[in-house]
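Take a look at this single chain in structure tokens; it is the form predicted on its own.
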Amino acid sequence: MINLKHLRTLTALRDTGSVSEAAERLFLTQSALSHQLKELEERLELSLFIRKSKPLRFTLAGKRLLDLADDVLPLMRGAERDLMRLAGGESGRLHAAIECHSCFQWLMPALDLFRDNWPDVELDLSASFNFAPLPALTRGDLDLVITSDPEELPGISFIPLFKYELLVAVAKHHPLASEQYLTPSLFSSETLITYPVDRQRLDIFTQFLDPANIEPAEIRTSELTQMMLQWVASGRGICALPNWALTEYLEKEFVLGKRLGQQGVWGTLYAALRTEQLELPYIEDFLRTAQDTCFNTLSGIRAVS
């Protein structure tokens, strides 16, 4: 009557608070997700969840199910690790380098749990910030690269993990705290406060003001999130940063955030690997775990459809 699909619906329905959210997370239509619930409850004779509540809640007959869910589904994942252990694969090299200076926020909580889940894989991890990784990928000195720049490189794969949207950190009394959305133009009278890398690496300038050939009026570099945003908040200039990124500043009222144009400026987080490995098990794993890890750690970033 009950099978995993149910649970990991109804636990992708809590985490993302939507039937709209958890139908993109399981890549399901929001119409076969919203008949497979209908089905269950059928099934039931129960209501699982009270409609059109915002926060969406439960009934007690759904938090019994997400308990249920709770226990299982990790269960569940550790049998099929064993298993893939048992087909082979448990020891090998996942050497990973990320060009992202915020990921460190869910990539280091996902490592934990792969390191501990496959003690016999060789895991290490720098920071690409002062070097090209996707070559050393193809050259087969990487494994693993973290990247929101896809390139077509002949036996290189890239394993979409989520879309984010990049905003734009203000002071609270900047003049531009007023505007409801920022275009490329406002840009030409501030200071654009970014990583230490080449522009071509962020989506600030590639999709945003590069298109509409507009130049800050100045650009200074920080290495550290939080000095960033320090800079940010003091007045000193604005930086543009993933949504997730920003989440804690926002909600302490550090700063505010500003959408790039109407419909804002969108981006997705890849993992990219050569395509020889991706069906090793520890290999598919850590994709598991590291999407996994993304939406439970990570907040406003959206599924691939």
The other form holds:
Number of protein chains: 2
Amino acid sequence: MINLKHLRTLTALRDTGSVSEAAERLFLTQSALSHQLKELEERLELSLFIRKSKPLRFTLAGKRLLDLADDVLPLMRGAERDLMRLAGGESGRLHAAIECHSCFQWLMPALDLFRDNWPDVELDLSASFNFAPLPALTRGDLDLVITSDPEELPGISFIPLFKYELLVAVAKHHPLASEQYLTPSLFSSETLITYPVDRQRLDIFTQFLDPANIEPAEIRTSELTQMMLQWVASGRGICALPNWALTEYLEKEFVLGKRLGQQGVWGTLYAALRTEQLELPYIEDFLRTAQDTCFNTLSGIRAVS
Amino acid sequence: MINLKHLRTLTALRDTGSVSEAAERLFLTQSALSHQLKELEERLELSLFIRKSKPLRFTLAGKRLLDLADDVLPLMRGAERDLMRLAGGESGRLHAAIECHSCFQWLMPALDLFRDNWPDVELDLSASFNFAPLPALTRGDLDLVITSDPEELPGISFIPLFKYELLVAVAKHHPLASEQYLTPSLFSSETLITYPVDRQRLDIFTQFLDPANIEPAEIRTSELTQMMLQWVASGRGICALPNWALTEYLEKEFVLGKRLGQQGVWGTLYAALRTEQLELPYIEDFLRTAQDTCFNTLSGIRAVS
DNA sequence: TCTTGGTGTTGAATTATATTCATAAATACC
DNA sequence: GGTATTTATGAATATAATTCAACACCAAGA
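How about the form predicted in complex with another copy of the chain, since we already have the form predicted on its own?
All chains and molecules follow, beginning with the one already shown.
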């Protein structure tokens, strides 16, 4: 009658607020979800949510099913994890590194969850940005690298985690504050603040300024997101950050977030791993945990279509 | 990955102790279940139970899944009931009658459960055996009759609940105690104890003695199962009862249970209802509750194939 | 040791179910 | 009112579940 697929659909609907985005997150077409919901509602002789109104609203029946999902899905997940441990062993090593400074925000909670579930896996997170992590991954010194630029490397797989939009943080009283979206040429008179890394690894250059052959008036760097935003807020520059890294500052109206071009510039965050390790139970579980954590803690991100 | 179908399969395996009987209870072929289990075990890279050995034994992984099933399936059931109530209304009437004296054993617990879940449905159980309940069902004076002889009646549906074997209770020191199974002719020198109803409604006659044209030496009647077995135990007669009505006495070795003929005589218990009421939510739920209760509380019964 | 009946397995064929594709309808947004 | 976005629908397709029919296994009895 009701099955787990339905419960996952309902939670995806709640998380995303629309049928089409829920479909994206479930890796289905919107049509598939529409059929599925129609069939379910007809069979139950109940409507589960009200489509008109954004975000969608759930009926009593829909809420009852969501409660069920909140009870049942974690139980299923827990059992699956236990079986994975039974089948594949409990121990191993997960030495991780991040290329993306803002990733601490979700990686920390994800690793905390992971540690609880896999106490016998040796965890390490390296946050030094002075070396190239991908060769270390190939060598076997690292087991996981979080990065937003995948490259063709033998033996390395890039698993997409989610898509995010690159937004430009701008002070509330900055001249650019009134623009709907930013064009490259607007940057030529601005001070751009970036992380202190190679500019080939900064999407603002590779995807936006370099194609238009525009150079900012000045470039300053900082290691710390919070510091960058302090500078932005005081009108001493602007900086490009993933939307999810910016949300808490946007909500506080500490800065404004501006779109890059009319369509926006989008990036994808990947987990890079050695291909031979992909099927290890704790690796599989980490990837799912990471993705779940991201979708739960970050707003504005989307599943990779 | 793991879904509810798998959980139901596992519990059916536990309840029945064999793949083929579990399949029967799930209304599947044994082949289907074999495929399903093979696929699941291969995907999990775990064996879930040990086939050789009867009844089958579960591995650690199998037990973990059974625990999951015991948590999850009741939650699902509860939610489905809530949705049924939301969709179809909470109130109604269920006036029941039984033709089969021994049915109190499972009907009472089933009705107790039902009352908890449908407090606004007016429940009544009539146990008077002096009137024909099926006409009353047609008239609308009753809503449910539990019976083991279905008949073609317009507007009435007979929903099979389970199959049971008719066994003959015999005192431990009775001459028949040494027989492997009983033939009709053995009855001609025996005192047979039956319920005080029309002999056309007694399977021991219609399915066993009458076809062989044999008459017991004497017939005595009693309303009460316990009384009948008292007489049997003291060697003053024998009586035919459904296996599940006999189990507690067999376990205490109060009497012995003998098969009727080499294949045994089997009956089916039905719930008779007005067809137009079949889709009422509380009726549907009652039927499922009844069947679950039977399978849980009665031993030796089988699903209707 | 050779049957035999009960059980579980297997591969191919079939059936049922889920998903997509292409398009239309509905709705929200200027 | 037009345009973009979201949802719905019917037919085609793909995937998954189930059955069928044949076979393997095993224990009990001849």
